[in-house]
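A single chain, nothing else alongside it, follows as structure tokens in the form predicted alone.
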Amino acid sequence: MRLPALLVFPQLLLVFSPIVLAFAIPDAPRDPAACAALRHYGKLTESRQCYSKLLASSDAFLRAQADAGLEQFEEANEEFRTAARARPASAAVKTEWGKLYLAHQQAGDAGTLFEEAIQADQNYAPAYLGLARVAASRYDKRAADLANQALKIDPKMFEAHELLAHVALEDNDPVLATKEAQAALGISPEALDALGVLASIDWLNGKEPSPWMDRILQVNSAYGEAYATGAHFFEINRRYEQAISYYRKALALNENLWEARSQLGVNLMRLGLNTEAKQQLERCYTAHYRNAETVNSLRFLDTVGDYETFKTANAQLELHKKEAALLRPYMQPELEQAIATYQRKYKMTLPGPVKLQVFPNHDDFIVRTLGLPGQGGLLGVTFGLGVVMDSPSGRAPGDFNWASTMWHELSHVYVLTATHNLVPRWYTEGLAVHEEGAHSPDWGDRMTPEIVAALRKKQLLPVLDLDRGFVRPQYPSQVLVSYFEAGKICDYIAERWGDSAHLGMIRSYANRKTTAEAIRDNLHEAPETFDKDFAAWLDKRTGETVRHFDDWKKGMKEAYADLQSGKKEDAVKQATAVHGYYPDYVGNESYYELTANAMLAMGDSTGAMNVLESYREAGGTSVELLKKLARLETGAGLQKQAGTTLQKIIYVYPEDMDVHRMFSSLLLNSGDANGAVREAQAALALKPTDVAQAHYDLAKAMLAANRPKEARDEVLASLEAAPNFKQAQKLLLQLSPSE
């Protein structure tokens, strides 16, 4: 199915279905209420039909609820808009059209409703309850407090009670989310959500089945939403094929849960099960169910034939046909790399091959992961065997290392292989982020300015509270924060009790074990005990950064400003005073950017060449401080230290063509032929504008290779590019069989 070009970017949005007190269903309908208890109790053609009368009713907000109710998304949009220009006041008409927004997955409009409903009426419990799962659509801390605020103003809100029973579990609190179900149960024995949650904590725990999915089905046997939301607690989970499981049991109650059925197609995307995905979301589109993930997932599925598979044993690597020529090259022996250290080191082989999908944009990327754009923060994900990520062409040079994020995400494949799905957030994420720089130094997560913030406001959370700071952050940055925090935790446990402590956690999870579980029988102290000797280590690495981050800043600022006022000896001499206090911080405007130009520029270049190889081992990333690093080694006569500084560009940035030039001349020279042929094959497949020249590259580094053939063929398309380039014409004849 073609769609039409443009792009839908509401926000991602959970599920949350109305739910009415138990009681009495009256013999005929007179308003909404009466319509919405027949479905509670599964009488969904009664309840259709129920809708269907109140259409004829001359109350507009009547007929939009009705329309609501039948699904006519668009005529109920049309009948809101009417009833709110007649009641412009009422919170009432606000709150409804809200939720018809919510359920479409526009977020942003429906809290919009909400607040303008709240301003109607600033105790109208329903609009706060409403802004409460707006935030929770959005994993946004507020989402508690605004329900206990509807629970303030009406303490027999029992839906309330149910969206804090759903908060805290995705918080990975089931203590916390058993309580607040009781709760709503407590006020309603009939609080269908109430009852879903109670039933994932049995699924999520093992338990099939559970008795309170008996419960649900004794109120309503057509209560798919249940089961929906059982699957969205495995998706978080990276639980997938249970979370498509579960869409399934979903369904098979209730075939027009659209939500849950464009959910399961994005789930069998992400698992590579294109063919059902698109047959799923399509039935969605058809319905009239057009969210963003229905319309972007669909139309990320018609590129599909856009990428070439290249298979191997352990492997499958799938990239868009306009740069695999460049790619493959690099990305397939460091993907088989990768595997067989994994193997190694996990001791462990994977039930089948790894499949990586790399994507040249960045919202194609998004889509096929969430099924949303503008995600910008995710480089790369994992489902099962399966590892999607940004190409390098889909961001700026060196704005990422593809190498680091492909070893992060294979660490993922394996770890939640053996935990068979069932490791908590933040250690997946840690050990990964350790994974990194145990395979080279300069990778892993960076000492960030607003990671040393957080050190220095003790923000760093508690080893059993650590999954909150990946799932709902309390603070903008708490999310990266988190990863180094988890990265530490890994790299700490493995300097203090050895990589074998990694394998017994990994173990501990896989048996159900929880984190507190773990440390004891792995490490064998408690986890306070833990917390407070993890400070204590992680302080000795990170505390001169912390107590004296002022004086760097301070310090860093007066360099620059000796800078531009000419004073080169002055700006290095005070960067070089504070660089000790934050030797971590490779961003724009650091200590080796600074010294390294100034020094240039009083033409001590063996100076910044040391400044710019310190750089390069500190996890710097500029391309340009790098490429001005492998001239300067080249100059001095330093192949083996400019070959490593082209390859750390070349993981940060394959796109550069200058590189692959300068590399494949330097390995020539350096009597690496074949290496020559990968690099000038790069530089050709960049599509240069001096053809001649790129051909002619080539075909000198064919010819060291021992490839003469080759060699001459690349000769003759340098020479059909530019027929009088003279140093072709000399190489043909080199290559030309003596008569």
Contents of the next structure:
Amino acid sequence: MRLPALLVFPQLLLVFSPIVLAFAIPDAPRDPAACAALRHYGKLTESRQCYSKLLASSDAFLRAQADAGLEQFEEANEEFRTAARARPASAAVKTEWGKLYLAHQQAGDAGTLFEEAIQADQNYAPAYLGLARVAASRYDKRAADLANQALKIDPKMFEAHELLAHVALEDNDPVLATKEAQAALGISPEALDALGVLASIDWLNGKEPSPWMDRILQVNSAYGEAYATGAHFFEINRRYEQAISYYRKALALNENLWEARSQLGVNLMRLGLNTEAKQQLERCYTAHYRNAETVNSLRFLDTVGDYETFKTANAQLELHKKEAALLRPYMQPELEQAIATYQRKYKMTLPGPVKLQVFPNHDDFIVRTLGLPGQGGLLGVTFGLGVVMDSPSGRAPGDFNWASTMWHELSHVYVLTATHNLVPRWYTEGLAVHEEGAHSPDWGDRMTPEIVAALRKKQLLPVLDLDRGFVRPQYPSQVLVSYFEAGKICDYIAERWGDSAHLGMIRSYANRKTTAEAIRDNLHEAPETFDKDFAAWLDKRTGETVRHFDDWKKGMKEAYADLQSGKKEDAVKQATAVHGYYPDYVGNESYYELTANAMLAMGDSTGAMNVLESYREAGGTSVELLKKLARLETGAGLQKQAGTTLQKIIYVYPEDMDVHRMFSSLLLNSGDANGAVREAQAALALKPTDVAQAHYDLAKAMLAANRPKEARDEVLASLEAAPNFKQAQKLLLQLSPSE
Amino acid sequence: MRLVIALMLAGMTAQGASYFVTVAGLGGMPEYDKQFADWAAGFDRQFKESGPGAHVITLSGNSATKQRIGEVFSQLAHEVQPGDSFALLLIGHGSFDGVDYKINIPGPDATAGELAAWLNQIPAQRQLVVNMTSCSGASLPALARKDRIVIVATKSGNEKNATVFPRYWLDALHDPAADADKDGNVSALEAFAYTQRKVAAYFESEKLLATEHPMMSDTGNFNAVRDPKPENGQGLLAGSFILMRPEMAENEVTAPAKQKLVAKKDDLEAKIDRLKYQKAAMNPEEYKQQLAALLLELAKIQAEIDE
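Please move on to the form predicted in complex with its partner chain, as the form predicted alone is already shown.
Expanding to the full complex; the earlier chain stays at the top.
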């Protein structure tokens, strides 16, 4: 969360010298509040002069606040240190010091100082507000509690109401946001950030110009922070083009809003407008505004040349040069297929080609999406017609299904475009999860133990509140649970009302209808009834697992104990007895893994194969188990099934050379020469140790695909690596009959 | 390089036995004890299957004491002939205190200096040491010597994590993919290249920072390399040190009726080697044409030999 009040502290203003400005200072103020007031009214030069004058104070605390007001962070930090030594028990010193750190985007240090302030004075409201801002900057649910705590101590603290309004709007609750903003205005009619939230509500609803902005400008004609606030709300609602437009408005009023400029650069980068993104970010950097987001984004933009672009009529695929040869043959057709499918299903043509960029380095992906590395959970993100996602090489084998992620994100592209980005988060995520499962039943979100736990505790949210589960989770796994719930809701809608109901919902959102209205208009029932019926529907599908979860856990524990003591048959019996309680579980130490391995150890390869086929169909993604299955199926002559299994592995781990070699051979034997060529080329793209064999395999596939010239080139490449490779020599003779 | 390898191979087949000594140290934990013993047993099996001339000695777990190792080397010092090839493989935990590398074995540990002293007693002119332990990079300065190939699992004594190197070195002995030049033999150089790639791929696929970087030196130089090649002068000796040698290759070379064809084949191989060395300076199309002609000729000769 970006707090508008903090936007006025851009680090780059360090370039101005307070000494130069000091000659024009009017009467010396004794209170930093007077300087802040000048800024509040848009008198930025006078405000700086005021703070500069304060620097002459004999009080370190005043000098610290003056330096902070001049964005001289290092000097301010030193002065605060001196002030804190002089007044170690002062909650005010700790709190102002904390605000400095928060302005410098060091929320952790800021939080420590606010906590120390509270230790010094349990009733110091500004410290609670500071902590609330720290929490809000992390989308932490405690933000509202802390702001309310501040208000309990000081009911006149309008800034706390402003923060609550901001948080409420982030939670997609404009009613509460309005109420809190009005409460702030009731205390201070010039509460600019409250007005900014009210203006943002107008802008989000397409009301431009907003009278609230007029009111802001009457107070402070340079208050670009209000537009930056609006831009922030557009951004978190994935309306990036509008976010860019509003950041530009903010900078037009005050070109020194460096956080807004940095965010403008980051959002331009999100939409792939890299040239201007780089210009804006470099301007920040040159002006010494060098927060992590700016620096990381600039570093990322320097790597753009490492990507290759492949264009078709409907799509533009960008792959890192080091893996383009491997991934393109799989990703390009999958992308085209997804576009064609959605075009039919959503009955719409996109206004331009989809741009998919795939990052082998997860931190690059995160910088490209959020501007900061370290967001481990994200796999793909959609920005308008652009999709960015992790490459499978950026994840551990089996952890990540690139194809289902692609289908998921492509669904967002259609739904966001169709609704002009007005769709709520829960619905677009739910529909995307639904589309994964609609394309391939083993895709989509599995019911993990965390989800079972949430179901047991009845933690699913009513449909009207579901957005909250994504934006401000109340418990650690709530985002995961919310994806599951939203996906199941969309499954339920499709099953009961058909796909046309989804088209109706999309139209409703495009027409700025709320979820309640969209449900009433298209499903013809009240949201409360919908929740009740959905709960009953879901219970039929999950109730057995929820009710018998403990029995399942106990049974599996016993089964593994049997296995460890060598009682394989007992282990299989025990695991099979409880498997029906929770067939969705495909994680580590599953029924499938235990049973298949035990059966193999007992010599029952057919039984193991059957179990592993169920595992594959249930969405299991362990590369080791799936490879085992592919070998069993190949051994049993079940080429089609083996092909299905190998394809599943390629969706979760295309870097496995054995898989491509196995698949190439299988396809060659079954007469699919083009498929065999694709797989042999993939094996070669992985830079095998056995180069000669890889070229030879490709030569054979090329020959079968009636491409003798390329086959000869490949066999020569094989023999170049290994001149005495007899099989290749024979093939060369076969390919050179007249020589 | 191909020419030299071919000639040395031809020489080797007519002479010398192969000696393989494997030492597996203490695991410290049951899973490592088992893992090290399993690897040692795997090497034992593979080397015994490598041919009738193979002499295989494996010291694992409690039998891998310093005294016992010393006894084995003393015995081999009398038995091994200069024309034989000798390989020492070390599995386990190594340590490095900034001065000495040690392999952790029951009782007193053995230092790199002691290992070198034992190896120096062995008269075999061509020796291979594969130190697969953690910290093994620190053993290289003491072990490196002319006519001795030294392969280590880690680039220095600071890579202290238990290694995965032995797993892939063992694979190299039976995976046909390790025989990169498809001549039917797996040389120390091929095994090193195979293992190095597999180790790198392991860390890459597991998304782990690599904690071991295999290195080798076969020139007596302390400065080991990761990528032996003619440009850095490394790999020549390792390319001629055959670890696994199927019988077919020997038959091919020794069959008297085919000697003329074999000579022609050797000549063609030499020409191919020379051409490959000139590749960078040649027009690509011209290179391709000349290479194709030579390879086709070689294939025809081979077909005649095989008739």
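Numbering follows the first chain given and starts at 1. Here the rigid core means the biggest group of C-alpha atoms that line up within 1.5 Å when the two forms are laid on top of each other. Not measured: the values here are computed from a predicted model.
Core-superposed comparison between these two forms: CA of D672 displaced by less than 2 Å. For L62, a C-alpha deviation of 2 angstroms or more is recorded between these two forms after rigid-core alignment.
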